Each structure stands twice: as C-alpha cells, then as structure tokens.
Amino acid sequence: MKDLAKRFVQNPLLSPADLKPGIPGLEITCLLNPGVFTFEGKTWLLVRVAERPKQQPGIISFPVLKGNGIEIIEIPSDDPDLNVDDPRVINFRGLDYLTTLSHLRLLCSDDGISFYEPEGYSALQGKTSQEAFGIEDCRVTLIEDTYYLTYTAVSENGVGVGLRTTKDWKVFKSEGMIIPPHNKDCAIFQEKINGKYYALHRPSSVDLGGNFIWIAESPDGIHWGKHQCILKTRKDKWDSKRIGAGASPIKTDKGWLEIYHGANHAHRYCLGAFLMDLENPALVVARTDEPIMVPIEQYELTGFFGHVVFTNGHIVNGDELTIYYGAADEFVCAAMFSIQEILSSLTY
C-alpha cells in the first residue's frame, strides 16, 4: 500500500487553541473538518469547530441549542441511566446526545497555509430545530455565481442535510433540510450535466443495507430525486464499516474523480477515491483498491477520535490538488496529491 499524500511540513494548520469560542463559557474541544473555496484571490476554509463546556469533575456535560440560545445539560456521570463510551456521543435514558455543539467559522489565506479570520464575516450557526445539536462537515461547491453549501444538520430527530446559498459570504439564503434523516456526506457537482445538478449522499441503514454512497439529480439544486446507490463497503477491506463522500467531484477527461473516505469496523478512517463517467455519473468505472491516504502521523493517530483522516474540501491547480482535511477529530491539516497519480492508481 502506497500512501500519496504530501503532507504539509507545517501540519497541523489549525489547532482548537488557535481559535477563540464562539460562546461565552464554552470552550473549543475540536476543529474538524472543513469546507473549502477560493474567493477574492484567497484560500477559504469553513471550518467546522466543536464547542462544549469545560468539564467539571464527577459531571458530563454538553450544550444543545434552545430557541435563541444556548442550554447546557448537566448530568451526574455516576449516573446508570448514563453511557460516554464514545467521545463524541452521550445516551442518556434511551436518547442520543452529541458531546460537543458544533458551528461554521469562515476562515481565510494568502498561502494556504496561514489562516486567520477576516473582520466582517459571520460564523454559521445552527437556526431551526433541525440543528439544535449543531451544523457539522460543510461541503462547498460554486455554480456559475453562486456557493452552495451542504452541511450535516444534527438534532434529537436524526441526522440530514441542510442547505444554504450565498454570492458574497456574508448574505445567506436557507434552503433548509434538502434529504431527511438519517443523511450526510453530501457533495453537489461543480456543473450541471446535461441540464441537471447532481449529488453524491450517504443514507445511512442500521438493519438492511449499509453505509453506502448515492446519487440523486435535481432541475434546480434544490429538490432531490431519482435516488441511486453506487458504491459500496467492502466486506475485511479498510472501507469495510462505512464510506462516504468528499467534496464535489472532480472534473478530468477520464471521467469525474471523487475522494471518499472509508472506515473499518475499528473506526479508522482513510481516504480512497473512485471515477464517474462524464455523461452518467451513476455509472462507476474505477475505484481505488487501496487507500491513497491514511492516517500515519501522529496528529492523526492520537486526538480527540484517532486513527482519523476525513476530507471534504480541496482545491485544484492543474494536476495539483491540495486536500484539506480533518486529522484525529481535533486538528486541520493539509497535503498534497497529483490527480494523474490518483486516476493511475485506480482499477477500472
């Protein structure tokens, strides 16, 4: 197995003490994950960042959003009805709760390595009950003169995609939830094809079929339909848990490349890639056998969730591409690829 990644000497990029929170009283746990754009001659990153109460000692507790503001639940963590096997999930008497409250931070570079936040620009906040336990895993895609942003939208009723539309970052438009529960990873085309947007997803299925991607085809970028699956996990593979989408496919005159990542059944999360056609994306004609990323270093290894690499935003430069990614739930990092190298490594 060949890892291609040419990592930033300067990795990590981003740390959660780089940041200031965005809540009095809460404080940054992670910085995950972010979406990635080019506007005003600038690298942009949305990153998502995570957010909870310090921990108090013989106390679990988290925030969730409450009309206009923001409610912290306190729990005993003696308590039985109580189980934080997973850092990043709480169940309490029956019920999910996520540990930490995450929002959208707009920030930006000269070099795409040093980032700061630009005055006058908003983070993204969670608005609607649908994003009462945060908005997470942005995903950004420009169409003619306008950014569509694809987010994972979390509450007490599941997890779904949410959408919002700007032309200059600082005037949003919601679209609100465009595929219900349970649904993430969700990437939009760059173009249209023959006329119609496209999308990648991930429904997800506990009982009958699995963490598996799908297409779907919309007039307007709005409404979603005529569903497909077309990529599967792989049975005693490094994607054999659960795959999903990166960022918006790419656009190469083999077809169209998509980065995605994998998980096993141990949690560790690597990246692969697989080609649509041009004309049908629903149709895949080569896949990655092995991963072209995975988690070596030891930002990746060791943080708030390790043994993690997960992208969904990028930047192309020719056959350059500049993946930015989240590393062990906790940092954002960066590393390089060549397209050709990655559409060489396919097998079709």
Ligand code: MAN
The other form holds:
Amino acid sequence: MKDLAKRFVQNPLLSPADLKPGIPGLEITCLLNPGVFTFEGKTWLLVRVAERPKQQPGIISFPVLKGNGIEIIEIPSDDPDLNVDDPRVINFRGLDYLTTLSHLRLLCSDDGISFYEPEGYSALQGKTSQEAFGIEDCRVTLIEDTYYLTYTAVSENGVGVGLRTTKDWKVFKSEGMIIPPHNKDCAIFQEKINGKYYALHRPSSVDLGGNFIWIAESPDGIHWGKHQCILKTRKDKWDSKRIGAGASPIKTDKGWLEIYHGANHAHRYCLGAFLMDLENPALVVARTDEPIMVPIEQYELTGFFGHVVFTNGHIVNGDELTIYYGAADEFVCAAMFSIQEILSSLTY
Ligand code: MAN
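Next block, the form predicted in complex with alpha-D-mannopyranose, ref. the form predicted alone:
After this comes the whole thing, all chains and molecules, with the earlier chain placed first.
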C-alpha cells in the first residue's frame, strides 16, 4: 500500500476547542468533515460542528432540535433499554438517536492553513423536522454563479440529502430534502454534461444491495432521476462495508476523477479514487485497488471515533489537490496530493 497523502505539518488545523459552541451550555465534541470552496479570493470551510451537553456521570444526554430551540434528552446510563456501543449513535427503546447535534459553520483563510470565523456570516442550522437531529457533511459545488450545498439531514424519520443554494453565503434558498432516506454523501458535478446536472449519492439498502455509490441526473439541479448504481463495496478489501463519494468530481483529460471513502467491517475509513467517463459519467472506467490514504497519524487513530480519514471537500490548483478531511471524527486536517499520481494509481 502506498499512502499518497502529504499531510500538512500544521495538522490538526482545527480542534473542537478552537471554536465557541453554537448553543450556550453545550460543548463542541467534534469538529469535522468540512465542505470546501473558494469565495472572494479566500479558501472557505463549511465545517460540521457536533455538540452535546457536558456528560455527567450516570446520565447520557444529547440535544435535538425542537421548534426554534433545542430539547435535551437525558437517559440513565444503566437503563436496560439503552445501547451506546457506537459513540456516534444511541439506541433507546428500539429507536435511534445521535449522540451529538451538528450544524455547519463558515470559516475562511488566506493561506488555506489558518482559518478564522469571519464577521457577518451566520451558521447553518437544521430547520425542518427532517433536520431535527442535525445537518452534516456538506458538499459545496459552484455551478455558474450559484453554490449548491448538499448535506446530510438527520431526524427520527431517517438520514437523507438536503439542498440549499446561495450566491453570497448570506442569503440561502432551501430546496428541502432532495433524496429521501436512507441516503447521504451526495456530491453534484461542477458543470452540466450534455445539458444535464449529475450527482453522486449513497443509498443504503437494508436487505438486497448494500452501501454503494449511485449517480443521478437532473434537468435543474433540484429534481433527480435516472438513478444508477455505479460502484460497489468489495469483499475482504479496505472498502468492503461501505463506500461514499467525497466532494465534487474533478475534471481531468482522462475523465471525472472522484475521491471516495471506503470503510471495512472494523469501521476503518480510508480514501480511494475512481474515474468516470467524461461524456457518460455513469460509466466507471478505473478504480484504485488500494487506498490512496489510510489513517496512520495519532490524530487519525485516536479521537471521538478513531481510525477515520473522511473527506467531503477539496481545492484543485493545477496538479495540486488539497484535500481537507475529518480525522478520527474529531479534527479538521489537510493533505496535499498530486492529481497525476492519483491517476497513475488507478487500475483500468
Ligand atoms: C453515522 C455516522 C455519524 C452520523 C450519522 C448520521 O452514524 O456517520 O457521524 O452522525 O451516521 O449521518
């Protein structure tokens, strides 16, 4: 295995303690999985901020959105109907909740390394009942003069894909849930192909099928159809349990290059790549056999959920690809890649 990532020496770039909680009284547990874009000459992150009350001995507590505020749910930790085996999810009386409530925060930077919260820009919060458990892992795609924000919307009804659009990062138009549960990891292509919008997304099929990457078409970037499954998990490999698209595919002369995450049965998350045909992106022409990045650094191995590198945002500058990623579901990090090197590591 060859790890192609040149990690920033400044990693982690951001940790939970670097920001103030969005909701007074809660603490930031994880700062992770940023969407990335350029705007007015700066590099911006739309970072996922996951919060919960400071945990007290004997009680599991977590927030959910209710009306215009939040409700804190508290459960005795010895309740026989409580299952907290996964630090990310709570199962109580047969129902699933999340241990943290996520919103999205805007940060910007002149050098792509030190980020600060600019004045005059509001955080994005869950708004509808489909977003009561939070909004997460946003992909940002600029098409013409409009930014498309596709994010994971979570509630007791399930996990689906929400869409908001903006031109100035101050006024947002909400298009509601564009792909219903169970679905996440949705990334819209940065340009239309033969007059149509395309997006990658990841449904999870409970019985037949699995956690595979699909592609869909749209006449307007809002209504999606013609769904096709294009990439599957691979038995006994690093991406055997689930795969999902990273940010918008990168246009190269060889095809559309997509960075994706793959997890195995031990929940180790690595990054890989695949290549789609330029004219017909439903056609996958190549894929990396091995990951291009695996969790190896301390900040990737230990944290809220260890052994995770996960990306949903990057910046392309010629051959240089800067991938911003969530490490151990707790920190924001960055690594540099050569696009040519990734292309050379594909198997056709
Ligand atoms: C999984 C993980 C969590 C996330 C939930 C809901 O459990 O990816 O981080 O909060 O799904 O999307």
